[in-house]
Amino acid sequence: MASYMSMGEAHRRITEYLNRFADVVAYQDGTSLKHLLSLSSESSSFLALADALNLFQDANRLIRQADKYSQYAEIVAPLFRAMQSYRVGRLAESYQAFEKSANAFIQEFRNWESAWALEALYVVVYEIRVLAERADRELASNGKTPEKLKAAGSFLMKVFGVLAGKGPKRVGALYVTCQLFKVYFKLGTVHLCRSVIRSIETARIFDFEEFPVRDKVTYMYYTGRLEVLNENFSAADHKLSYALTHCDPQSEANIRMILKYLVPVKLSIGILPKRSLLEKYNLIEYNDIVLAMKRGDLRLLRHALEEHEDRFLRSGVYLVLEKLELQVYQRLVKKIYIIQKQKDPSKAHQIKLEVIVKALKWLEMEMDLDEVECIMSILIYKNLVKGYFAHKSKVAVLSKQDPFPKLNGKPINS
């Protein structure tokens, strides 16, 4: 802590930082620069520097005393204030100062011709989002309006504008986009993602394949989640599958995050995951849902949805899973068909509605003939069952050829 540091030691640490900062910029050492800009790392050198700044209290004088330092005063002076506030837990103040430093850094970055400082920019972009989230929690706990994350989003859009041009810097645009997605999802303003997506996917200056794999995986993960929200399951399957295929196989936490959305998407197009996969990635909340789909057990499906309702709602997949009822009904009718075929093959394709009512009653699901007739009509309309309905005799007459079409990885007809 600062109480154990002499004034001379504090002066030495601050001067040493200023020398390093000037040198790494002069030598265009992006890797070293990124470490000088990180607050959240809370490394021992950062903590010692923050303590030195809080003890010395006049770092601005040191910055102004030499041209070597003063040319970067607009970056370093507010960065020092951010460090001081961060060290003593005043996160909203720290964010305010860091944003000022970050704006000055962006101005310098814009003037640098090459992309040598891209790694440092990534750190600035990451730090401003994380610091904004923590600052907002502090503001909310003090009864104030959390506003820093929204401000961070505006800053990130400015950074995106700097990168969205020709030249080597443009490969950083996707990383910034992914940080923007995280901000918008956190704020619940996912509609704002559209304009950035349009820029990435339609602008001729970007070639998606030239972006780093890490950023492409994150991008596909978030755009896949957006497709889930829009119930565009074919596109969601493509994007989330891309993210899964290209994700680092050692990153089990990231694989789990992708599967949390890919599993319900696969279920919606009739593809059931293996139990071993669900258990490996701790997604056991889907076990009973998969079992219900295999058995045609509507009671089990509804019980699983009720048991894990909060989790599914938070993930935004509850409505996707709720719509699996149609596939469960299809499976139930198919099981009745198979049993009838074993007893009397000539009449297997004629299923009386009262038989379905009895099957549902056995599952403790009370439905009358009219409700079952409505469900059968929907199954036929959605092409989950091939056949027609004899209203007068209350019988579903199934096609003798392929009465239960498979989805084969395609969404149910809307």
Given for the second form:
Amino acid sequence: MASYMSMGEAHRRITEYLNRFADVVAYQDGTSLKHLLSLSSESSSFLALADALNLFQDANRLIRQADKYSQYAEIVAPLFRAMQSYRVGRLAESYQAFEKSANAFIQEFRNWESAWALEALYVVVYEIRVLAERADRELASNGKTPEKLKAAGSFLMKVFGVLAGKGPKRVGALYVTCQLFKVYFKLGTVHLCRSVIRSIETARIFDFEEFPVRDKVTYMYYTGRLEVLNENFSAADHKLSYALTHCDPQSEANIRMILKYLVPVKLSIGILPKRSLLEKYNLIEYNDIVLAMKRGDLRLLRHALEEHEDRFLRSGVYLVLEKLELQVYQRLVKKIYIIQKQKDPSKAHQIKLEVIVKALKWLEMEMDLDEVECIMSILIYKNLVKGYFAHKSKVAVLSKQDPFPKLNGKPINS
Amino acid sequence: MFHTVSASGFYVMERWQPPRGRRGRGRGSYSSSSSSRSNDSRPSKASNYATTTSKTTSLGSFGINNKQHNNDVESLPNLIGTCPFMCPVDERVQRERLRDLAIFERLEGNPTKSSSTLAVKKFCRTISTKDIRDVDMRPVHVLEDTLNYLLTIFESGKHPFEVVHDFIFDRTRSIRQDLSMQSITSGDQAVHMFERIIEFHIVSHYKLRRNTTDSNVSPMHHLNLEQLTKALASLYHLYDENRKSNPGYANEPKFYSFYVLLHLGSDHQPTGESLSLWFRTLPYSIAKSKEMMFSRRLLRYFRFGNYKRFLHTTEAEASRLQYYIIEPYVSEIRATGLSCLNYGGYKQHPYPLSDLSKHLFLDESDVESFCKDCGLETFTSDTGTKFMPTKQTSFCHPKGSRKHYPLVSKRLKPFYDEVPYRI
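What I would like now is the form predicted in complex with the partner chain, since the data block earlier showed the form predicted on its own; can you produce it?
Every component of the complex follows; first up is the chain already shown.
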């Protein structure tokens, strides 16, 4: 509790809020309404109001006192309870009450013709997610099953349904979608994203271009991440690049988040970022990997993967980075070719498998001739090397023209 | 009497019984859940085996994610079984009357007569939770004894394998159902039972594939794989639930490694759960375990196409059960290897079959027919040496499971000679 508050003052604060609420709705002032609903902002006025409610204890009586605001009892009464619980740190209870209030709010929202309250809806949706996350943390720390975030997901699907109509409210659907993505990613139930993606991308009522830029960026970021998880590199490149180009250039944190996934994707299609980029956005975990690709240094690649193994596994890019091995082998063979070319240009295109074995040994990697032949045959098959290998003479013969085709932004065919 | 608290938060009374005779792996008295949960006055939804959060598995088309409510596993928080037999009396009597007794359940071969030591409760698909009586549910110790009994039958090998498999498949599914419906999510017994049931599914996964003569993988094999993945998902859920009170079960790395090995192949559909997603929530200590590192290495080799390391590592390190899962991929990577060698090999240097035998761990006598399965010709030279010409354009992946070419290996040989395996 903050400073001492009298009953009179508590009474005043509560009725002040109620009047404000009613006025704001009557005037269809969406911007003001959203401020009245944002619990987690913990603004001083909210904290004071919560204290007032906890002191006064019988806010319901006040709500019923005037028709002006008693009509919003279904929204405000549980909202008050949510604030009270929040203030005393009972987050699961707070979520429960807030969901009730939000439900009533959605019913009203449905009836309002225009989209004036969309901003306020965004706040409600945001609060649902954030309160649910905190509630689950509280439940888990008390040894109970965390289930509020899952409930929040169901609730948000309902909200999505309300917005998925022909009217002007539909531009809010992408925001709700993004909140759902955040919920599903947090819960690990990522497959649930599929149905809402399908709705956004195939329903005729939605025109992607109509949505606010901020939401489009977030949407492409999450769907891009899904493509990374499924190793669809072209699609991932397209979506994450979209997010990057349309992202607010001032928002360094967001750019960093996008790059965290875009860098491995670009690497997979043979595009290497500058070191300065990685350092600017603090993505130095990719430094050694880029270096390994430039040098053809397999040992360095393996080492880099191991050093940041936990981090790469958590973000879901480990398997993507592991695949870069192919390109590193290509680079190694190319370097041998370049060295040979300097010594004797006429013979450069013939590489004895023995030489590759030696090079690998120098990198502390033991490999016999048979395995090198195996690797060469794969590189040739996947068009990373143009040429053939002569089994009897244990030599790889490279094409005189363009023996190491560049990927040119296309993923390696499997 | 002592109290244990079920996952739903209700206090639940379990009758203590002295350790019974046949206990299989020798479990003593019950282990109570050591985590104390506060008494929640509102009934929260009990943990549900099929609705996993982080560990949903989906092997291609199996998709056992939480979208559909899984009919197998509706659970009732208060239900504690009291049926002392492997099969509830009423069910046995009814099935005797209807002549619905499996071979193993018939008393002296009589299709209308069974006994309490022979009848085993069947899996029931459409069970309405309202009608469940506690006399129809088997408590944990009975389920354990039932599983022991079933696995003895599985090992005995007196009947054709498919008949045995079918029976065990159904009856173990019923065990899993009883476990879920009673919300038994804590304690070593449930974990151990799931582990053993999964081992059964893995052995069947291998044997059904070997026994099938038609080129299409039989529906039985497909269904078995489906239940294998479901049981794995349930097991991971149990591991997760128990992680708070337990430092970790000894077998965890082994059973997590199975998941990776099941997902080696290129038949992974883009819409299924990706391995990358699965790895996100895997505890790091598990990811670094010996078994997981083994399967992760195999995964790397397989995705790269490095048949040499893949086959060599499998030969040197795979356990029996791991091998049973890996085996289909042996064929795939051999074919890929052959394809690459054929594609990149110098036309004037046909590839000696003896070398192929070495690289692909194929018996020399099998190389020719394997090449043929892949649509590739071979020839014999004047000196009698056999070769495969390169740059052939007729390569194709062998369809279905035609002939089985086991990995040439002294160490692995006992595994595919079908020496009985004690689960």
